[in-house]
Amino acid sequence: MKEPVLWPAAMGDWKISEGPTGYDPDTTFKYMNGAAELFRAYNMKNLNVLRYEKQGRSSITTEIFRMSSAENAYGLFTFENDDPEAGIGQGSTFGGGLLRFWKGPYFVSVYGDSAGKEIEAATLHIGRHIAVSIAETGKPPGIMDRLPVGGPPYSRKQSWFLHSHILLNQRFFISHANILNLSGETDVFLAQYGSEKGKLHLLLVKYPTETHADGALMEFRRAYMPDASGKSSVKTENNRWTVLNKSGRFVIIVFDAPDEALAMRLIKATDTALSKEDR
């Protein structure tokens, strides 16, 4: 598969020993088995894999994913972003010998098969070269910059952009069933906030149309809030509050708020942050 990405044929004593080998969304399963679902959920277009070796000993694997958009590359990157920033691409992490970064519609991972400063330096060097060779840039989903930042503490590292209810459950479990009718056509924004009384989560879902949002809201009420009697808030079994609202084609839900008033304020702030164009 031809890509407008230039990977180095060699980095000092490190030379390509295998690849590039190309995969599409269907054949990616042959390379990574069940793990391919994560990348497919972010609408990957293709993957190129290369391996570098130094004198037939240690190896460094490089995986270059082209996604359908910069937003999906960003979302894939943020799904696992606990390690320190590495200053590569438009966002990166490096820890345990694994470099991850995104730039434009690309998500890249580079990792060695052994530990040590030399292989870590080579890993970072390869990553920087690839990042510089990617001419395209992009932006995260615009709404991420407009999520409420006042009130409870909020960290960008504890916010995620995704599409699948399976991935949503891995960050905050709601239901085994897809009760919010999530699909590749829905944009999901999840942010974790802190308070003196514990964590709460803000969920913002953008549907293709207002009709889709109405249907999802009805399904969520039926499955998650059957005893709410049509109200927009309910006190759950853990003695915390779930509050919801709809704004055009957006559904806004706050989970696990310590009190109803705090959840209402967060809902209102989110609604205010949405522009007319968003809705």
Contents of the next structure:
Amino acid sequence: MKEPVLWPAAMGDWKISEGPTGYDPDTTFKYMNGAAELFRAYNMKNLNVLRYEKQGRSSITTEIFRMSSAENAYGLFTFENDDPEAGIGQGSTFGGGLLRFWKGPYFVSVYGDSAGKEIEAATLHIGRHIAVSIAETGKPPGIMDRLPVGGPPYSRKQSWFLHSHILLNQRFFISHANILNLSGETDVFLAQYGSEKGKLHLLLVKYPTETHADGALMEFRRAYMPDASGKSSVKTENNRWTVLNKSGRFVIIVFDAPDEALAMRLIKATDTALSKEDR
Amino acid sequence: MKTKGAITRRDFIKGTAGVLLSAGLGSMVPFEGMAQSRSKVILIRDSNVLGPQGEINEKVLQSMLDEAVRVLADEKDPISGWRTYFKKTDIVGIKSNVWRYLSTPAELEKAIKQRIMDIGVEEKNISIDDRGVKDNPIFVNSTALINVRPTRVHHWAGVGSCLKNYIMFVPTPSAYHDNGCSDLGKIWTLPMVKGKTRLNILVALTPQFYGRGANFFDRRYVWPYKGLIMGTDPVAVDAVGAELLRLKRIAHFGEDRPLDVAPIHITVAEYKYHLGVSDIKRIDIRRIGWKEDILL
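So the form predicted on its own is up there; where is the form predicted in complex with the partner chain?
Starting with the chain above, the whole complex follows.
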């Protein structure tokens, strides 16, 4: 099927010198080795790579990933978002010569391999052109907008949507083993809240079925809080609280809350935010 | 049961993760008892190895390589040094790295190959490769390997290390991503690799000390360190490389800004696979050449 994405044939003196070369989730390894695993963890469908060159010297590499959903494009984009917004697509960052943005089910990176205003302008222009050509738009996972606010300070920049326990550990280490039974079929929402007494994390996992959620909860209790005697909360060795709850096919866990009551409030607010459809 | 022996956040809070890690890794003896006592690593730098545009001065690079091998082997001249590690009947695979933004410089590959030929190895018995090593007949039949790659941060492993550079010897590299690629040392026990590596070289001409994402180069975090880090012990070489990047992050950010994952695979390579020394305090770093902003 023809991709409904257009890229400019040239931008000033920069002309396409390679590509587009198409890759599927398996052949992407040939292009970027193990780095492909990050994109596969967000259910990529395909990748198109183009290279622009200016008189055989500076080059601009463009990577256009089609993901399985807009939610996954958003999750991939927000997994790393340190740089300033560039106003392209539905969310973008630009820094160090690298433009990243998402729009609809697409995640796009455009990278200029040398410094300078001219190549940066060309990089941004190519990105804008591609973004405009993508007709589809999408939304971040709805629950991201319904995570509790009004309690401890919460920043959208410190929240992540992902699927894999390896990526979860990169943002908040829980266990080297997959004790929450995460997979491509689970949606994971992680939010960091600040409080006067330090950071705490809210984890929300959506499982395919309630049975899956029950199994994961049992596994987590056994590995993480064997000393809780069947209760849903435990004071951990740093004198902070881990509290959990199950709501339909969701598991909600608060880590490192300064007191049990605050963790309970966050869990209750999260549970309230889950609509019947979510459950 | 999946959770049996799982190391959790709570173990790190308790400070018992190291003990559990050791037990989980199958080491039945205390850390210090099992550890190799000390290791030697050469750090050589030359301010003239890079030109103003980053171009490599081949003559300077060749002399850095020779001097590092000479000191490492504790010989009087470079060729004698090279002969310490290779014989003319060897079949030599030079495991390079082709990541397009920061690859092993062709000038260094050429310099290594030249010296291997200078000690009498026939050119037909030498190959330089990265992604094709598994099926490359020279690597398949090799009697000696040289491991050479740039030092940089890495999304899955924390740092792109000499240990990590052998990932292309396995059919499914991504199978090693779990737990910060902790089991990379296992690759070094495979028959195609085991016991063959004579030299490990981390290219620190322009290291990358920080980054974002899995496939993104970031020139803001690259600096002209103009060095090579070399040794026979891959773990010690990697430990020195990782420490260099850590110290540069502190110098640049004013703090050790955390990476996506800690380079745990270097420690595991010592305590589980007994491949060398990971503790920087037990590594004798021989510093040669340019000392300005040396960090280490």
